[in-house]
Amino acid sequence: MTERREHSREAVIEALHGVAAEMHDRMSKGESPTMSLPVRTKKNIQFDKRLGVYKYGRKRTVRDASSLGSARQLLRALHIIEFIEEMIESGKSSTLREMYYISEGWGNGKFGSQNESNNLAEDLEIVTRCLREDFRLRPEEDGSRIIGNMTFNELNRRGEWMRINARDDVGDSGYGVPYNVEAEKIELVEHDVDFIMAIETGGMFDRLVENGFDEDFRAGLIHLKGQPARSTRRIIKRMNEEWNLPVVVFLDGDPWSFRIYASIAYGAIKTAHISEYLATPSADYLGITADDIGAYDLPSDDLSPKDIEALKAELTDPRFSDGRWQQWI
């Protein structure tokens, strides 16, 4: 079973002053200041037979001063590393739409557009080897939604431990998974379900919702949203290890939904440096397949450049390397 790693706030700072007492030392000694990163592509990964997932490689990039990209970026990583200091002090957390936003009064180290900043973040995650939830930033978009006769314990803002069903205690709606879903914040009690099927569109989960698919199939639906955030992807592996339950992905036949089912069973390529605790390696697709349409004379639509594009990518990336996918897409 894999663990999740802990680690108490001292050590969070502690982690994140190393990264500034490096460049810090190297600059004392007039040297220019240094971050080594993997490099972060699908060009980069590879499967790591131990873990069962997909993890970055051997490649990696050295970011220095000696260019003026490169020196922006670890002064905004300095900057970064005092706003999650602060917000660990004061016991406070932040989205990370609202890190950019703060970055506006950064002088040069502001940044040009979120996608920058989130992904220094995550360089950040990488170098220190904590966790996203550890430096108290969470992203904009809510988790994924849980119908099914599950009982979790939820620590309240208030510090106090509520127990909810996900089928008894819950609207239509389901239960609303938070950021946070590590055991700190979340616990397993008990279920009463045979397998997790983890549903694409918002549509085939409200359908499945109001034929009570749950109740009669002995089910726990969760909702993705489109790509599952990290919090979703991390309950379905906890749900997988520690209650035993099969997981099933429930997805539409394009391009798009493969690569859905990828970052589940495999691990997305953007947070490969935490595969381990992200991805459920013994998850099934389930779904329409090309070979479907065909064989059934399914209605379709045409591909459109952007779905080639896709497709032609999948096909170049390792995680859809074996002959079933290869076959598919």
Contents of the next structure:
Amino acid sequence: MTERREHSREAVIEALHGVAAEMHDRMSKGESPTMSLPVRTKKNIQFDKRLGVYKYGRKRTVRDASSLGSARQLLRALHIIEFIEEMIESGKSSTLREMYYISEGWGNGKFGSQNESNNLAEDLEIVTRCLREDFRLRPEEDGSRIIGNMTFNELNRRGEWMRINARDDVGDSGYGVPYNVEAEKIELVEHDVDFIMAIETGGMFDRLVENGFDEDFRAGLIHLKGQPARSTRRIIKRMNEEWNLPVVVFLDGDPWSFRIYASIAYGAIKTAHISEYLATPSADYLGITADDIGAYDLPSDDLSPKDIEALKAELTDPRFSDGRWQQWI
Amino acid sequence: MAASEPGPRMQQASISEFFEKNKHFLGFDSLTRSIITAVKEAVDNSLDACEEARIPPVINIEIRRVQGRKDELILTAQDNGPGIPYASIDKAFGRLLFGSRFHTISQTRGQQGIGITGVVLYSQLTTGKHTHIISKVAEEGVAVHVDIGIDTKRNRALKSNHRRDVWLDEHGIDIPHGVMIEARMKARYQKGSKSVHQYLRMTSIVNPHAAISFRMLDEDGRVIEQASWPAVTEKLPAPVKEIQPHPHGVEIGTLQRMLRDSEQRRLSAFLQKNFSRVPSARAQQICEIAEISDKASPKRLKGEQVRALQAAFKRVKLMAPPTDCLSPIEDLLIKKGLAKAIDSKFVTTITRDPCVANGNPFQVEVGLLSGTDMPSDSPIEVLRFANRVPLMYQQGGCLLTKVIESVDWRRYGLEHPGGRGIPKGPVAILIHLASTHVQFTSEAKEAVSENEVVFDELRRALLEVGRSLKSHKRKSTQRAKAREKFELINDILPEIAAKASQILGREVPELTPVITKIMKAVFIEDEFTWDADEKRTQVNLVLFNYTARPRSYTLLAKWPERDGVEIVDDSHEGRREVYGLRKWKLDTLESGESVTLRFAITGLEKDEWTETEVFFRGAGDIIGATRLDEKMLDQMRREEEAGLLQITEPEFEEAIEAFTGVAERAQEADEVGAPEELDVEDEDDEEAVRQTTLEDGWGGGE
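Now show me the form predicted together with the partner chain, since the one above was the form predicted alone.
Next comes the full complex, this chain leading.
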């Protein structure tokens, strides 16, 4: 079972200081300050046989101060480090969005968009081998919903453990998964289902709930809401490992579905540094495939130019290098 | 009676019939065009009158829709000109096609069609209304108020409702002099590229001395469009000089009329007296070639003799006609004219020296402007002018357009698909052809006809402004890059150092060596400011050495050298290298240091000179300057010795293109290569530049 690495406050601060020290050391030697990190594109992910998921490879990139853009990135990284350190010391936490707004006051170190600040926070995770939970940074992602006869213990905002059954104690919208699904926040108590079904679209999720699919077929249903958030992937992984439940991913069968499946089963490109915590290698693909459309003469829409672009990108994605995928795509 | 007036034959045919038959070239062939033509005739009259009287023109145009009448407009045009005395009003407004028996030619706006009389006639024919005129001359106490119509049977003005009265402006103050006309006509007002607004805008560009305002009112008096273009100079155009025609440029019809009107009894005397550049020996020679007696009577020459005479003109060598009869707008005034009509970030203009084509003196002027809020994906705006008159129709068939199309604008940084047609981009190009005889493709006088000499001359002017555009674009990109780098080392890097040190609780490191590592280059920045008190242009050239070793350079800068323009207060005592190029030898600049070269230029107007080109001699490139090409310098020296200060040879222009192209490519390669190959020494880059330069046959270096 993959246990989350615990990092002490001191260890996190030390790791962050390492980033600042790399810059300082270079400048003291009369060199341009740098920050080195793995290349975060599909060109640099490779299959880790031991873990059964895709991880970043050895390609590294060095960000230095030779251009205005990358120099700004270095300055921003330092501002984030300082911000995180302050939060750790004062025992506070903050959302990524809050950090983005606070950065407005960082002068030359402010961000152009929240996407930039999210990315840089991820860069720091990778470089320091910490998780954003260590940094006291929360996402504002929509948590997903779970329905089925499964019982969770959640530590609520009053500091009390709450026992919730995702069939009996919830309405039709299900149990809302919080952003932190680690053991200190959620315990998986017990279940009486045979498998977990992860569903791409809300319409299909609601249809299955309405039809009582979870009870009739003893299933745990989880709504992915398109490309699933970290917490969604993490809780699927935990249910798979801790309860030893098989996972099927029910998808639409369009080019984007392939990516959703890959991020659950193989690991996502953006979070390849923590694939072993997020990916569920045994998850199965359920739904219409490209073959089915031909074989059963199903009605289909023409691909849009964006779809075609997505498919082209997938052809060169190492996660789809297997013969069956190549053929489907 | 003047010979070119409608003679007895014309009087029998109705003048309205004549008008109807010719309305396409008179400019009244459509409802939308008629109002433009009417405005144009009024404005041309006003500008000509003001210039003749040396009064800075103030012209107000107002158009109003008539209540309850479809397609009927009232045009009011008012100027501050000298006014027309009562006795001349019928001549000025009521007579068609009156000409002069003295066959002199000059660069005039030239009546298109039949002038303001056409407006009076058109109003009368379409609405039955007479044109109301108010005229005031300074010498008389009160103004003349009168209605003018045309007696179409007798080709005469009909005056009615004549009265003498005061003429007051909207504040109740006496108007000292001027003319106002009010004409009601069938016409339709529209907006766009062929509109009254556009016509006035173009007119204001080439008449920077005129203040023009325009209002368009709806039938209920609501203003639906208005604009005003102030005068941007007090300098009126030089009065045009009249010259006699040159034999090489005279057309057969003109020649016939001149012979008929001749006051000389002998052909040789006629030739000497009526043409420029015909001394007696040449007159004899012409007669001999034409096989006509030099004593023949000019009035009695037969048709074939006239043709033989014209053919003979072409076979005799004559001095070119004088060119001082032309009145160009002049490049600085074009710049000001363009600037008042279009918001721009860059304007370049050129007035070429006068030339002669087929016996007619001409001069071309070109302006290129890059606008701030012009669309970048549509064709550039082409502004065509002949003798200061905007040409708005038949753009495609006009020589002035064809010259623009003949240039491959991709070389000068404009989008020009396939190098054909009109290029695209947020740019306007102005072309002005000034000549004593502009050849048009038709009587409509909307498109200039083909002429090889004019074409070549215009093309040279366009290539010249193209080069300025390209060099400006190159400079702006370089400047933007340099600005980024400066921001990086002056703002970001110190903050990185401070923040990292603060987080770690360490000392802030010394940044000078870091800066030279990051920049690894020498930069030059130029700064132009206008010193209003001293009336001079202050120039600062700042050179920064951000390399790890000392550098020494000689800098050279272009400046607008001419009589009355001088460099003063030169901080580094530069010397003249060649015409228009000054040289400064600078002391060695240590790593991390900078030096500022300061000087001022007197004798220029504000905004006349705001950008220079800097060259250098010395090891290692300077971002923002070009390595001096010694061959180019030699060429400039030879040109200067030969008294040819302008570089016009096409081969040489191409050579300059080739050279700057190489320099740019080398520089681009240098800039692209630099951030990746962190360990590459500067010398390697220099070597690369030198090699590329040599391969292309242009030896750069010391």
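Please read all numbers here as calculations on a predicted model, not as lab measurements. Under this definition, the rigid core comprises the largest set of C-alpha atoms superposing within 1.5 Å between the forms. Positions refer to the first chain, counted from 1.
Core-aligned CA deviation for residue 304 between these two forms: less than 2 Å. Residue displacement note: residue 120 has its CA displaced by under 2 Å between these two forms (rigid core superposed). After superposition on the rigid core, displacement of the C-alpha of residue 91 between these two forms amounts to 2 Å or more.
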